[in-house]
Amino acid sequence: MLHIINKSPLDRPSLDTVLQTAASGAILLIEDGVYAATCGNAVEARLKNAMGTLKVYALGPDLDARGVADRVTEGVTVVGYDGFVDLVAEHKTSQSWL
């Protein structure tokens, strides 16, 4: 499954559910969501522990447009559109987190 997030950590708690809940898949944190994907924030730790088995991946143009896309967590891929929709074809079902 592919659990794609656009709030902030700071914002609420759907990457916490997601972290809790999945035990493989992916992540693509999109729109505020991005902040999750930067070095130093308060999910870091958590984002990181869960690499061993969700791959996480953050888009590259809300990167850009909140001037983080420097400071992104290592094993995060950033994605582009593109990426986005081949995210979405890979994985037979994806879940939006508000």
Contents of the next structure:
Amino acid sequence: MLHIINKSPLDRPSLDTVLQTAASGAILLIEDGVYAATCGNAVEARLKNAMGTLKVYALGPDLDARGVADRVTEGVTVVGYDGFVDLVAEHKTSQSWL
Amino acid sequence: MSTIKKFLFVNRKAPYGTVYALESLEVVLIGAAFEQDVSLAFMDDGVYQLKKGHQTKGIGMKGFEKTYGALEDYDVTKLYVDQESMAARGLTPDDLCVPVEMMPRADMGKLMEEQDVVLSF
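Got the form predicted on its own; any chance of the form predicted in complex with its partner chain too?
Whole complex next, starting from this chain.
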């Protein structure tokens, strides 16, 4: 399953809930969710831990808009809107954690 | 006769994901236009508003980073940033687009107590 997260990890618990729920698949961070993929964020270690079982993607245009494209955590794959579409198509199901 | 009041705008939301940051700036500029004593506080995800290097073309939204730089022209120079919020996000003052005063959270509380009006965004 593709888990799509659009909330900042320090504002809402969406990321932690996904990390505790999802056993496999991928996470796509979009909108304010992309802050989870930045170096030095308090959730960095938790996100890195999850990378053993989950693939982590972040939407490039949202990183650019927030001025954080130059501090993406190692292991996170940055995709564009076309990559967003590919990820949705590749996974049998996707869930937006609104 | 006009009365000058102390206004504090407390910004706690990241930019672009919601409209709060932009709306706060609008009201800040109105307060400045009425020559009020305006201060801005940035806490929690609000500190992300000041992260420099916004490139919003890709999301099709108007960037407003430049507005923070223009606040000085409206005599809005009192910008206070919560130290703990910066640390939790891996940010330092060098990452910000404008000069600010870093402040421990306890002092933020005192700053709020000194105000006539506090507006939270």
